[in-house]
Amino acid sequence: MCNALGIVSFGDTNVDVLGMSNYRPVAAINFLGRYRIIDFLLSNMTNSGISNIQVYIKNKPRSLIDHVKESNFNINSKRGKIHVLYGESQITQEIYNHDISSYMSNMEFIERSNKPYVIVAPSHMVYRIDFNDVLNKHIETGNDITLIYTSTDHAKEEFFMADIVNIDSGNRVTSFVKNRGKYKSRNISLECYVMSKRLFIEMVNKAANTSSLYWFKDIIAESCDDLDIRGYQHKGYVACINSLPAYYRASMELRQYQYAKDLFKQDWPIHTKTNDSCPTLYDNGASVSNSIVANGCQIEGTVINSVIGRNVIIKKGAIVENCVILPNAYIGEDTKINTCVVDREAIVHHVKKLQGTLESPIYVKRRDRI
């Protein structure tokens, strides 16, 4: 068992999946048909055998509590449970709006926790991990931080403006800067920490007192100096949810079985809501080749490279190439779309031909008609 508080904080400003964040929070976000972004940290945890999470909220809150809620991630409720917290204090203007901010609204629920270490992650990133790994190894080298990151050779396409963080040659921490897709190959932070709740709550409280705008990762950085943060190496796939074409990069990766098969273990489930609707329709027209189509859809037309989500209806003649469509929506009669993300309700019927590119896929919005 993990003896240690899990905590999920939200994105900061460079998070932001462009128009799917404007009806829920990145989370919320529907992933692979079936889960939601969130299910994988959660599961992660809950696997790991954390038993008390906190997940913040920064706006928007209605899907991810309802969908927390109406999910079952193997937690006994009667020796743990997931929180869903949020800032309570008046937000003036946006900036303001953070995750020492919200920690610092919530420190009484933190501080009643009656376990020595916290893990803190954000949502908006992708992987698989055993926690107990990360805590055993912390526990034994005995330093303050331990930061948990993933070395890529294509941080050029990915990562955008997340945290490099640079590692002497004692696995210590010694800076971060932003990825601003200038270098190949660097260490990712996954911004994932380990610590002691003692410090967690000191750290916290320093951030609130140095600046008002500071996030958690901000004092992280500030720290590096004063104390001994070391690196721990994640070595499997990571997906960071940060924008749309990263977030359709990530879909049309996990299509594929050399990137899921590290995602996703038969003794590792993704806990998520279930959904108890009928096996997916397919026409005797119907043409579907590498794609994820989850239940209860109509397939009358061609699905080629996508991933598409529950209850979605694809005419006769639709051509559906290299997309992602959200659940409940609506493709029609002869309409081709290719490198396009369709949100939840959409409906697409009246435009013969929508065409993205795999730098900037077209979304079309929630509950649209075209």
Second form
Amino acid sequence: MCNALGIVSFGDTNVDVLGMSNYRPVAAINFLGRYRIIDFLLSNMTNSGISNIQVYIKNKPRSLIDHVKESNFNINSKRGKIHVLYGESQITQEIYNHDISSYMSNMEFIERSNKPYVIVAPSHMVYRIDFNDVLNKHIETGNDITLIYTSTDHAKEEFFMADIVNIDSGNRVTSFVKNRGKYKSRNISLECYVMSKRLFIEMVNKAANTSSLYWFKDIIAESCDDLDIRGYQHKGYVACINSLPAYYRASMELRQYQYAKDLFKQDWPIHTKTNDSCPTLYDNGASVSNSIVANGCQIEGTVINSVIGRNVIIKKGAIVENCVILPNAYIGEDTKINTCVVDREAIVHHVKKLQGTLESPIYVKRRDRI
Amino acid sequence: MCNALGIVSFGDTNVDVLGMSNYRPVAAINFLGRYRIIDFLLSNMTNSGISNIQVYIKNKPRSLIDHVKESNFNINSKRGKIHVLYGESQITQEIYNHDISSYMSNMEFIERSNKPYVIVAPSHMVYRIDFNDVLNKHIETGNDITLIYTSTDHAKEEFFMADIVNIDSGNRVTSFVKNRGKYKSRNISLECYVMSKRLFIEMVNKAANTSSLYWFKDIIAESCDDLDIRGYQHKGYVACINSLPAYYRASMELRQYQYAKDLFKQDWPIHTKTNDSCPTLYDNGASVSNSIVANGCQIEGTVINSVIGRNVIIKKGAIVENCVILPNAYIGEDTKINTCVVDREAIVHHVKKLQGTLESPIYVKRRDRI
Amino acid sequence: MRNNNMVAMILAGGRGTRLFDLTKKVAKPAVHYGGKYRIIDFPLSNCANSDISVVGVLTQYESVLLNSYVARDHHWGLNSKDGGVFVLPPREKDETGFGLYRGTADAIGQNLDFLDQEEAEYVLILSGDHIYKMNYAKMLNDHIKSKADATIAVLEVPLKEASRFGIMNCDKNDLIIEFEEKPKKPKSNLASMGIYIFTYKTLKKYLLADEKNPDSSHDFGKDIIPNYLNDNRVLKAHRFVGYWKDVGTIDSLWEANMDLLNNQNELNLFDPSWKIYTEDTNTAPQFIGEHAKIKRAYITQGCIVDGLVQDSVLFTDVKVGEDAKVVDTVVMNGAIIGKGAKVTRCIVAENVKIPDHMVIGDANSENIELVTKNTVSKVGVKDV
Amino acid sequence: MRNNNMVAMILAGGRGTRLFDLTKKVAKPAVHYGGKYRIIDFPLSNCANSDISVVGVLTQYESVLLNSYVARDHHWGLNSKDGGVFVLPPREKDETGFGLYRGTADAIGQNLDFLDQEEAEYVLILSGDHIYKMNYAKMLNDHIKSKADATIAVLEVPLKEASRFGIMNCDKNDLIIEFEEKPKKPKSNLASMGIYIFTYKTLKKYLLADEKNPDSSHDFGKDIIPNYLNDNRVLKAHRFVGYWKDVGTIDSLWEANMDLLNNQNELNLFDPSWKIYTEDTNTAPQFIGEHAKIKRAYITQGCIVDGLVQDSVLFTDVKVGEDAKVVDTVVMNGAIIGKGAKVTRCIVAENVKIPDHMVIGDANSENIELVTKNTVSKVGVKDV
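Beyond the form predicted alone, can we have the form predicted together with its partner chain?
Next comes the full complex, this chain leading.
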């Protein structure tokens, strides 16, 4: 039982999965065939025994509310609650639409929680963690804030624009800088903070009083000297989904079982909204390899190195290679697509060939017919 | 089984329960101690076998979404759905924020319904009706639109600014006018329309094309000559809650069992969100008469001719007369209040006397401490 | 949430014969209590509030209502993905054929496959007919910390009453060294509440052995606990402080209801942090009429009151007519007290209709009178 | 929603002995089918899709898994406020004591109190082990329109096979005039599907009378329907057209699975307007490895495939190793096909692990081979 309130924060202005986030918050983007990105963080929280969770979003709440309310995250329906919150008053300028203003306008709900700790984390970082371990360590050490980070040797290619965290020999966080891809090996902040609820409220108020443009991470960065902020290294797989290429890269990595098995453990279910689709029919003519396939698909064509979402139809002669196909999309006969991201309910039919690049995969819009 | 999609519309600009609707849509206002106003319409729909319902709201969706999602309206959780919808794009001017623009921006969901009929009704009209009777009559008659109305002899005092509907001897609707309280006996529209889904979509499109300021009722009014619109008289109790005095009047009427029994029938449950409050304790010193009391209250004072919401505390020596007290309010020792509406979580403690009038009852704001 | 893998098993097979007509068609755990509850709401809500997600309910006698009542597990929020309330009646098996539960231990022993299937690590044994609020998560912590094989919840009772209970004699660390069932000369005042936590792996061995023992009465108190003690297993006493009531008789059921009239009562059903959940009835709020006089009463939704109600508890959908007098009385669901009727020191059973002007019960009676449909038809109408 | 007050009662007590080891620990209705389903998902989903909200499941034999499976009624959306799936095993009663269900009619007869409590107006009797999609709401309309006392769903079968079924002989309005159980010379080809709608009030009378009849076998087909016909009650035949399968044997279970490989199959599980709901497993999507070759297969979540799968159905969490060959085979939940193993014309039971390089089954076998843990340990490893 994790004695903490879970707070799902939204990413800052550097998090924007181009194209896809026009239709929903990054948290609600479909991922790996049957999930939404937020499922991984919410499952981390509920599997850790956190049953009161606040999910903050910036705008376009509908898809996320529907998803969260209709998923079964395995918590007691009377005692537990996953509460989707957002600013109800209109924010005149996008620049003021940050996490601090959301926390401030929902402070009543934060104060009402009877948990002594908070665990704040954004949903665009995908990994598997038992928050009990982090919280126990935090309590044992007795420091002010514990920050989860990952060490990577791929900081040149991955985690672009994420926060590099500098840690001294005593494991104390000394400063943050943006990762602009200059160095290979760096410690990257997962932007997940563990602290007492009291300190969290104090920090939020302080941020609001300091500047009306401050994000929560700004006030954290500013407090490195005054507060005892310690690092907690997470050793497993991490994907940082803050752009379309990053989304694409994570999908390509995780379609391979050797990466994915770190996220999917028997005793650590990833909860999501079931769609009650039937199994997938690999029909005459199908040829599939090196791919993730969700249920409900009807495949008559060729699929190589791809992620195929729920209820996708791939007709005869189609060749889908290095692609991410989101639920309910339709790939028509003899269509050849390579290195594309095809959004929900899109129909690729008349265009017979599409070829993107790793740095900029082709994006086919939601409900597009091409 | 009512073969219709339920559409809960929002009231036009004449519907504003002053003060209370600052915090939530009229649909979500607490009513009769344990309900929200919308519960009566939603129960009408689900009890009639309508299990796919769209609830449209103008703004401040949170309280209504939470209420609807956490209530149990007794529909199959896989097959049925109560979908709360609202415009996600910002509307720059309030004047454009009308039902037509909501329908237009959610047309995808309306089109997706596989029901051949729609029943459109606003939640601020409170009554009990089996929509099967109306729909069967509509199908039998074969007219274009069926409109439900009530006949009243109190049009001077009640239904102010509601629509008077003029009906010819053939039961055909000929025109509408606003009720400005000039005449005693009138037929009042309950703004509930039954028609085919096809015609509904047609009318919405027509309204949008005609004027960007049109409400759905405007296009209906304009179509009296072209379409066969018939009246369906509802004979039971009706309350029209479109202002604070109207809210107050309805509460005062329905705290009397002879009126309320028309709404509360054994075989017609009013579904709502349960709060799991314990029963009410009438403690030493309590004196209660002619009132509705919800569960979870602790009463040590006097209550006369009032509606007392869930978990209200009324301390020793307090006298509550002709009042509507909303859930979780606190009436302190020796406080005397008469003809007041006390909103949720308000604390009346230091002010020892409050006296309103029937035309303008005193309103104590949500979470106020006076 | 399955944090601790503790599965609760509620023994709900009791006939409750001393509750007479109240349990004629309804198992005792399903008897109404406290205005809107049924007794089994208490262990079920305690489970929900203690983060337990899987609950087995072992039923046997007249259980159709009880079974369908507990099966609606969303009432207690126990409908999480991996959780649920599971009705476990005796059943036919490939190997053993079909038989009734022979005792409390046999009831669990016959459901080891259920516990295996739910991957129980700990088993919490509860009774379906006690009224109390208790945090079983804390008891589990105690069990784990003290490395016990079994932990038994105990209550301090007055020493002179101790001989009515199963008494635990403990060392200074509250480890149980001796168990005496209804001892004539009790050595301690720690009474077993019939609430046990067992480490499942060990319990399973004992239950399998007990199943085969022809001399066993297959009872936790009489057989399993003594066997644990004989084998020098670690048994921990977990002290409980608070309201606890076993409502075995009409008088004690009445008393337990009357306790709710005390605004200082320890059960405190107003506490929002430990709610007792129950069926969600579709009833209107309470209508208190113009002739009503209410002096100290505990009244729930659906009641329509137009008479005097004093020191009484009214359950869902009770109607009290004009000029009726209900004093020191518990009126169960749907009962109607006719105009001018007078009811004193009674429990009025469900749906009983007391005719206008009938007088029933006595302010000075030694025992509480149970008013059933039979009573009403037998007693004549006395106009006063 | 309780629009029509029709309560469904699913007879789920069958032992299914001809399914051998598949039903050793699991009642037949709980047997897996079609990748992700259990057989009883079909009647339960049909109920949900037909707007029925209260379903009783009559269980008897080895029912712990089945009971806890159906009790999680939110899987079928059947957890509405007044609805639910209620497990109804035989139970002890005040009057009658305790006994097993003696037949299909007795199973309902012993649960009249449940039907009374749920205020049933019509009772729909279903079998828990048939695979089909059917709109019971339409059948009820038929029942009401034809003012029948009972309505029986019937299926046209080839006349030469008709002698294996209960055959309904009807007049031109499809009113049943005669019922023949497995007639040698069938007069019609309308076979009873064992699906009945009864008007409850009438049925109750017949069931009460039947309970007392010592000569009755307490069966709907053998006793109740003939009694109705004798009394000139109105019995309607409701014609069903579509996919319907009773999977009583290993071969027919295999066939029913193979039917799903046909993209034109009448069962059409892809239809979004009539979904078959089932347990929500927490499995990852399918991982298809780099050596995988999939030719006509029906595969569900949680599978990890790196070999050849041809004309086969893989259930949840199946693993197929590199160079393995799975042909004309049904592989049930959690089974593992080792590297280089070859499985042909088999049903591989749940959690069976086929060792690397084992060869099992025969492309020309007359019957389908059921592969269990025993099979695997008995058969030697043949390297090919």
